[in-house]
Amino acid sequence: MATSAGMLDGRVAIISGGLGDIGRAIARALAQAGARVALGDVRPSADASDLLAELRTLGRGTRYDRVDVADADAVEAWIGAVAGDLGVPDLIIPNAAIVALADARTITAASWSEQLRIDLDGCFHLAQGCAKRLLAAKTSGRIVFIGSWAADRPHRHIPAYCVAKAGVRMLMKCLALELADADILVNEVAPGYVDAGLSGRIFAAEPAKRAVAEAVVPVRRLITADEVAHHVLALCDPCDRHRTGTVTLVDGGLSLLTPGN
């Protein structure tokens, strides 16, 4: 793989959930490699000021838009605004997601629907909208979904999240097949226990849970947001021209565990 500095010069990245820990780490990694970066999130614009200032010190064009990815029209308007300002996005990172702790017996219909609309539908809206623009422009691109090892491992306390991430994985594969002949490569990074976001806040507030998580993971450590960003950057490398429809599993060996071991 080429060195990251300047690797993405001239490219435009669009990242949903851009103000979360993983979104911020991805934005930094892609900007440091030369990309212009567009961030979207549901948080107020003031919450983006520090990250935008940081990215601008790198000399990269950047912008922030407040957008609900569950709203297809809002996502389309966001993509259009980014294209008019920074250029057509050719590095697409559907990252926005939520999770609510409730098992299948107690989860409400509203919570189930909300998680699927954001975690799955939101990914589809961003990926499809950007892919259409790339196809119209006859331009190559990369789509990197932020999935989860929970896509193929049931978790009693987060069934809607598991179902949504399983859907994201099949969406990734369908788009990879559909877009391959247009040189739009589609892949997924699937983390395990991340020391960031919701899980990171839980681990910080309850050190005992952190210790248990670290003990369960075969490599005995949690994943950082920067590690996730590293794998996203690798999948955006223009020298990587054949990898599509793949899952980069970054779970420290969690998926190797069974009740017997």
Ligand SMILES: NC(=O)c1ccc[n+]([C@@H]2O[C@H](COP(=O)([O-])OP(=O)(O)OC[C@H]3O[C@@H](n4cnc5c(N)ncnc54)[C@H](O)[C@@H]3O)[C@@H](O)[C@H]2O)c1
The other form holds:
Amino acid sequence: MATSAGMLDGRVAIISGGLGDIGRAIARALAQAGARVALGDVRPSADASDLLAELRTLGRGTRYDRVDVADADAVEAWIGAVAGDLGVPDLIIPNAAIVALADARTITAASWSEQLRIDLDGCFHLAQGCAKRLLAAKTSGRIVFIGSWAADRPHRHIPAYCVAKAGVRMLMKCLALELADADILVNEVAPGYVDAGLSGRIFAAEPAKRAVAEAVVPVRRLITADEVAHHVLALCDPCDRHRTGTVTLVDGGLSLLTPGN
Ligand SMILES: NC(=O)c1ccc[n+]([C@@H]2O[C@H](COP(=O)([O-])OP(=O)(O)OC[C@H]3O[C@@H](n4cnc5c(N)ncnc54)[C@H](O)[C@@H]3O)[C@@H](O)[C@H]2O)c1
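So that was the form predicted on its own. Now I'd like the form predicted in complex with this ligand, please.
Zooming out: every chain and molecule, the one shown earlier first.
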């Protein structure tokens, strides 16, 4: 597995949702491997200061931009600012997402649309904008989408999230096919139950749900944000030149379960 310091020297990573739990872990992992790291999120700049300071101690360039990934023009401006400051991003990590609990019978049109615009369209805006620049510069690159095991496993109460993640998976495959001959490799890391971020907050508020989740997962443990980042780093390993269009499923065996078995 890829872990070596210096493996990503000279590379420029761009991470949406970079101030979330998984985004932060990915930022640390890629910076420790030598990449300059650009973070984008909707949160105020003050929320980025601790992470930026930490990344700077590694001696790498870094920056934070407040950006809404649902806004195509804002994402385009963000990519341009990063390219001018740190260089054209060649490690692209569409990671920002939200989830709202509402079943398919009661979800509002506004909530449905908001989740699709952030969780799916936002990934497209970042991936397309960066791919165009890489193609123009005739530079190779990697795109690693943060998907979910929910992409092909329906869940009650989060239909829009499931549909968005299914869309991200097909987007990943379409881009992998289209960009392969430009040496831009495109893959997805699909976590199961993470003890951080979106589900970590639910587990923290309702510890009983955490215990149930741990008991259900066949490996009997939840994945950490650092473990998700570890798989993202592996997909950025420059020595890995053939893997594209794949899903790295890290769900501890959740997808293997069938009712009553
Ligand atoms: N936590 C889990 O259990 C889990 C499981 C599977 C997949 N994932 C995926 O991991 C990724 C990261 O999620 P997380 O768990 O770290 O959650 P998180 O809430 O900690 O991080 C998500 C970040 O995205 C940002 N964001 C939200 N809307 C945005 C927008 N419009 N523009 C820019 N940024 C925006 C948030 O401010 C937040 O910092 C997501 O794609 C999520 O679907 C998480």
